[in-house]
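Below sits a lone chain in structure tokens, taken as the form predicted alone.
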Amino acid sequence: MILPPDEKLTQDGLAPTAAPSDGRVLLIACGALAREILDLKDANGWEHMALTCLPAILHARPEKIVPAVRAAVDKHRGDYARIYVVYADCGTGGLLEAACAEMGVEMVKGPHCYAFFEGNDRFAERAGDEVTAFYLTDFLVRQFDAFVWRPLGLDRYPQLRDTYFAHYEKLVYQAQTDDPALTDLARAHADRLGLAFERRVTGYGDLAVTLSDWAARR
């Protein structure tokens, strides 16, 4: 499947990329992991699951993420055979995992796409050590003008990097694939911020568990 921009997939998603049948399985996921579950699917063969994906901008507004999940889940609850949601916890603050378990549905454990990248146990070793570390997956590197660098207003008042970037040391860019200009512009991110660069090579992590144990469930 030939993806929309990632610009589309930031401001407004992605529509379902199977017609609903008795046996599909649909999961609702945020923009930000089109691709990453998009390649996982082609590799597995795993054609019984669709998917559609809210605007990954929402991160942004948090608050919205529980409703638009919640509305995604009635349009589409009659339509497939089971249903997933493609979350984490996301900055809802508990109240997705709530409501998932209210609707019936199963989402992804960890509270973030940081976490579940890199593995949410490991993630969680690591913690304590990088609390002064800024976190991009490939899908936010592409994306850093629309989700840190214009909501931060340093589009309007570069001055504010220093006040706003004062207590982190490095930027962490957690590589879902192996791209060289994705890791050049990873990189001149960190610059923009003053901040150490560091690469770690995650892959895709618990999310490919968890979509692989999913898949399996006929």
The other form holds:
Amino acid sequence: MILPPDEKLTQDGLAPTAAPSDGRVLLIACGALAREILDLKDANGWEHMALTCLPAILHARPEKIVPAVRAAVDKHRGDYARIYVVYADCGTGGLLEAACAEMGVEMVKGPHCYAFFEGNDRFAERAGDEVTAFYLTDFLVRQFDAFVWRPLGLDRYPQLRDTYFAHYEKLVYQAQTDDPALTDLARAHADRLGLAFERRVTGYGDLAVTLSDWAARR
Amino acid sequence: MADEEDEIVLSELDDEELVQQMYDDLYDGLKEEIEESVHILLDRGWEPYKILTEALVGGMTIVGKDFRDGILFVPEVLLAANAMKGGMFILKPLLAETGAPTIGRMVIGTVKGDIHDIGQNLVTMMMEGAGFEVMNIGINNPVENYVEAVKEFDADILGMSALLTTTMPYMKVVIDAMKEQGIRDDYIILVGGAPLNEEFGKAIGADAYCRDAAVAVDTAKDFMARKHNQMAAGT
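We have the form predicted alone; now please give the form predicted together with its partner chain.
Now the full complex is given, and it begins with the chain already shown.
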């Protein structure tokens, strides 16, 4: 399928990629993961899995994630054999986990996508040494202005940069794909924020493991 | 903003107009103008405490309300807070000299593993504006920092902040350590930060979760009033 542009995934999300049918599973995901999930789906031939995404910009408003996920599960649960939620905690402070448990749906383990892309265990091991790291994924590198620059008001008030980032030391670009242009863009973002730059290849990390597990449960 | 030809000369405004102008300047985050206005009011014989409460806190209250109502956003509030900080920098030593009334004393800091201090800096500013004395111990604080600070500062309130899901559980580590040391009940413990919620605050044994700086001020005032009532009743 043709993926909508990132701007649309940010603001609107993605309608279900396949109509309900017998045994079809629905993944309700953050729009920031659409590309990666569809890539895994195509590569592994998970035809029985449909994907729908909530607007990725909810990343910046975690208090809106739980109601949005609840609404999506309620809307689709009668139509699909099973539903999985492709969010980690994502700043909901445990509320998404509680809501998923209550609704009887599984979600991705971990605190956020930075952790599961890198691998939750590995991320946790590094956490103590990386307190001053600011993470970007492929999607966030492409959507940097929408998720970082503009919401922080840096387009209007560049003098606030150091108020936000004074305690950060480096920008870690967690690369899901090998794209030199994206790496250059990530490096430019690091420069704009006045941070050192590190590129770290993560691939899809625990996202691939989790989806494989779900896909296998026919 | 005014055009150059009708530029406002702060020193030519009467007191009422100047305070009103300070509200506007705080709202617009104009630090230098706020500093100039504070100096003007001091020169006119205003008590530092009066400037703080009537001009700065009055202005920040409007900012706080508009933030809560979604009219202002974090960047604008930060600029307003920065302007207020400019005024507070001038007033703080004078307030100490003149023995301005203090509602209570608070230690605030971000927990270990977390470097985010925007929220706690806003709380500090609003609390100071409301008449609290605040010791801000900054970011990445282990238990010992909190415990030492509340004792050293003779605090009434301990405020803890966290932005990350991964760091917020450390608040419980601090509270549990204070329980072990038998000092938990000596302090009002307030917690806040983006991923926190009411349930979490209760679960870790905090006295209250505060969703934003304005709520933190109201909650702190409320707890201090209760504390004073209890003391007055001899309980």
